[in-house]
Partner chain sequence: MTMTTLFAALFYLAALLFSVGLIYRIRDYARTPAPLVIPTTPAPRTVGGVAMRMAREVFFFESLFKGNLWTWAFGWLFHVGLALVLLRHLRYFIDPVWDWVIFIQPFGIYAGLVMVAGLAGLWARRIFVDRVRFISTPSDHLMLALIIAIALSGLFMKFVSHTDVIAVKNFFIGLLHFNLQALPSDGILYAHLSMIATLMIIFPFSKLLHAPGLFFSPSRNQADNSRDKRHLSAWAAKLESGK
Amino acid sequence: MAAEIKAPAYRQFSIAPAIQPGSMADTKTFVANEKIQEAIGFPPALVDDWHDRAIAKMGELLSKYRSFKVYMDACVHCGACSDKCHYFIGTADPKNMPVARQDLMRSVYRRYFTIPGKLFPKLVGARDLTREVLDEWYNYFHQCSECRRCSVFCPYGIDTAEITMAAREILNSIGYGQKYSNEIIGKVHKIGNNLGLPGPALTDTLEGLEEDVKEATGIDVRFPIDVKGAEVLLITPSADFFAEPHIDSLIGYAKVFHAAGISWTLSSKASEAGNFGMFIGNYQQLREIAMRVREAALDLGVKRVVVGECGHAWRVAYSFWNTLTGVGSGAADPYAMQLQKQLDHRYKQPMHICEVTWDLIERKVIRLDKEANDKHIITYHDSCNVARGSGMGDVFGGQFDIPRNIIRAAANNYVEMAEGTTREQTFCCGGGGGLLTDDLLDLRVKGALPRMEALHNVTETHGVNFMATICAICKAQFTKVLPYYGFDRRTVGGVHQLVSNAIRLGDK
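That one chain, whose sequence was just given, in the form predicted alone:
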């Protein structure tokens, strides 16, 4: 019988927990089966020569990515990162300290890629890559959400996310992949989105939304799909088509485009903004998923590409699409050059939906009635991939200010959570980085502790009853874990959910 999952108690002071060695040693996410692995080009199961292939893959990554090599050599074990990880705070397992999790790999690196480690392994903390060590990698590198908070506090800028991504890349290369992430990647290749929602079902969903909005507002707000010649191609997380509160943000996007008179479309080919290729550290998967966006943009002849409310999707779009696909600029193959000629470069390519909406608000193209959200006292959760892996607008820190500006334009009551828990120091929701799976629910609940503490504080002191965010994974994670901490799951929602409530609609 599975142990009951309970939320950790709130701490009286935000201090590091007393360590509990091995508390999460038996927490292991499901391993991908042969069918899932083969579908995306990885060995179907752990290969017989896994040791040699793993070391060879590590060597390949060390030679290919200079940052990885620097991160292996640079750490001085100063401890600045130790208490910065939400999973360490929630689980108290010392191997969830970022420095300790890194050392699971760094100790193997020393053994095979440094002279002292080869000659005097025990003196420098070098370890052989045994099956026990490999299992440790699998367990603990799937207890990292790649949120990069620890890197903010590291005096050397060591990025634990890159080390986690490298570990997962090595594990996949020897047939030891995670079921959740790899199954989702397979769905994108086969169907086009993370949920495995086929085109006809997507069309039916959008038609249903048109009917719902018409009934609620009396206005024909369209949710177009595969419309050639539309100005904007919206790439949004597939969760926006499927469940609350995600779908309320999709309604908000549609209302913004309608009120502004902007023609737009979704694509059945690229019906997913998320890109789990980043989570597993695999460049080829990252590129293949991103290429669907370029193909859809070319097929539909759009002038702009806009990304919906998804944290890691925006990081991938902002940081990688230019060189992966030519959405933006950077790729130099003929189809990328064709796309560059097609896109309207008076606008940023790509743009976040928040950039679009804030620009329209500033220019008074759309108007919002703030009183429509008076039932809410709102706070804002900065999603980690937006906060630490992207930007927005023309001003440094726009990824922090633009969503907040929209909220303040759409509502009268806004409260910030505690300093040190927001903006670039924001805590992860606890479910990012490929960990949003129920076989890791105990980890997810514990990992949410720091954010829940900050939310609890503003709830008690200011009566906050709504936490807005612009990430599909954050929304899904919080709707699952909020009840464990005594909150209503409807406490979380999207920024464009608030916009949807407040926007004035005409008959454009």
Given for the second form:
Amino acid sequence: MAAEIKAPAYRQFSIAPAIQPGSMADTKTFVANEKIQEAIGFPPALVDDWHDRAIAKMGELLSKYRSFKVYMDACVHCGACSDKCHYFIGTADPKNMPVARQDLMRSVYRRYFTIPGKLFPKLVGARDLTREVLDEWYNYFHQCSECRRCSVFCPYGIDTAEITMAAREILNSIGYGQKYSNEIIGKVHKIGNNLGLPGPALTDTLEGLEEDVKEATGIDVRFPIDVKGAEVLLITPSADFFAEPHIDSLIGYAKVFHAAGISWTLSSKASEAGNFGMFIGNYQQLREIAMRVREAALDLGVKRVVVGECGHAWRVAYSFWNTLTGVGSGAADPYAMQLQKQLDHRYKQPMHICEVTWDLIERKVIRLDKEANDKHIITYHDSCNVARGSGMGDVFGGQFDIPRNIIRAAANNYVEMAEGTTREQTFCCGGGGGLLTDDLLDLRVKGALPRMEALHNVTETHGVNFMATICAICKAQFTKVLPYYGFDRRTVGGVHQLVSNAIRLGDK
Amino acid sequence: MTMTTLFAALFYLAALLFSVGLIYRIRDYARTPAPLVIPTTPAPRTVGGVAMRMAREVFFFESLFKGNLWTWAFGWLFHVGLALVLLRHLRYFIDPVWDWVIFIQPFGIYAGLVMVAGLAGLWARRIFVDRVRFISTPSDHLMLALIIAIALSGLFMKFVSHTDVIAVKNFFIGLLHFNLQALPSDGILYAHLSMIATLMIIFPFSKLLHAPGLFFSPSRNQADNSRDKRHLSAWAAKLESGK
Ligand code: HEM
Ligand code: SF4
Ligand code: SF4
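Having gone through the form predicted alone, I am curious about the other one (the form predicted in complex with its partner chain); can you provide its structure?
Then the entire complex follows, led off by the chain already shown.
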């Protein structure tokens, strides 16, 4: 990025910007090199017959995914979604309007798969798949964080994320993959986690953490790893092991388990909750990455699988794990039953750490001293994948209320951000969906605009100085982007960071 | 008489393409697997809840209401108007006419006007809102023009130059019984009917597929029960047996 990256100005009124065609046309995330591509079984570079193979792949996906097929046909161009994307709001590039992003794909779909598009391309906006169109796909389908905000407002629920996933799957299948996501997927397979943290380093880190917590509290809080027969297997994003502020939430989980007397363990095999297979729309990758969790659960013989603070990982765990690996309940097939027989179905499988903690708070198994968080005036940022792609607690909207309940139980000062920016209408942090890379920093800063506006408002009106969230990507993105908007980077933190501050450890 | 034959042929063709095309599409949607659970959450947890969500979408355009009030208002007026107008037209196809169809006749006329107003509002948005203009294709404009023209030609026959509705009814009842009856020779009526046939023909090939599409949209028609029930599509199950 040659030009200096600057945050866009806050809008006077929260209305959509006037369109600026082409303003982000040149924003192109780094392309994966041969080594990265081959490591995960994709062609090393753009293949010669990319055109035919792309169309064939598209046909295959149309026959495998009802979402993709129906969404290609159903859009009426009503425009209801057009001002709902944070990337459009932040960049004003009309191709970042969800419907226009879909149309990059839909125009090609019409040309090759529909009669009107074959006969009258101009009339119905159909286009040949040229090299220019392919590059446009690459650029704009890597300016979508797959946050699903658009799907909330579409009268047919058209989810642009599904189309972005299909596009990335097609691009990967012809050797035109993204460096960031594919490199990370390679690391998960090779080392076991997204950050490439090898087993011994992980053990060291955890030992260090035990010492730190002992020093701070005088209590022996354990951070066990690979313990057979533990009750709970905790699957958490690898950023929790050493990134700031993530690590403070990991300490929080450990304290919760300690205070409640629940035996738990991490796994060196599945030392990563994140699953970038979803971001690239590749079912095999999605499944293989999830499979590590199944294997770890079987190896360690645990009764429960619990997931740490990570947005997309929770979507994958909550919505997909049962399908992909049988981590869940209600299976009738031997494959999934093998695991499900082992699990304790008095608890939901898998369970979110927030569900665990809230249940313990409600049952008064753990106690929190709210005063410990009095220096914070707190607001809560709903992470998109938790909000719109998962649930919690088996009650409608539990994914919104449970984290808030925990915060209220752990602190005295809590403030909501403006309606229309929270709960199911929450704005993405701007770094999700495989875009959390420095080569897209300009886009990330701009895409954070709507959230930063909402945060700015509550800092002005209520003096908010802490934004809690339960996503590793949100935490990393905000830590990076907050300073561009004049906030302290430590404004963002985890929900279990607050729990960690407030939980009573000694007198149990 | 030649016009009568021509229109009879046109309507048989239109009815055939419409029904075969639509059935083909619906079967295609129904057969395409949905491998992952992807309702836009928070979502209902039961089939009954999903039916309620869908009903709210179909009858009230719930999501659109959250999305854009103007588009919702114009769009909803148009569709409610259209629904009433279509029901009103039942009198041309059944004999004796059911009581409730007789009852809605006067409302059907206002509905025609409301429908045109709604369409005009939608078209205005298409022309004047820069974002919507950017995404509009020629076919989007033509579709609006076509439906407005159908409505206006219908209203013209109601309010300005009456056509022989008894004869029109005989023509359509005749079509249903494969017994050709003369269609009144009336330019406006010809225009009205040929545009309707056109709409029927393009229905299964155009964005009008939004109507069946809604019912097949996984983000709306799936229940949020992934932790309690294993959801496995046929092609995904094959991956397991291969392992
Ligand atoms: C299940 C039945 C249907 C539902 C739920 C439905 C719903 C909707 C919704 C929510 C919109 C977007 C808002 C708007 O632009 O009005 C729309 C647009 C549209 N609908 Fe329907 N619709 C249905 C049936 C039909 C039928 C039978 C027609 C036949 C002519 C039709 C014609 C249109 C047209 C032309 C538009 C686009 C308007 C524009 O260009 O702005 N719809 N529909
Ligand atoms: S999924 Fe999110 S990022 Fe992608 S187009 Fe929709 S609103 Fe924008
Ligand atoms: S809201 Fe849905 S139907 Fe309307 S333009 Fe967007 S994707 Fe298309």
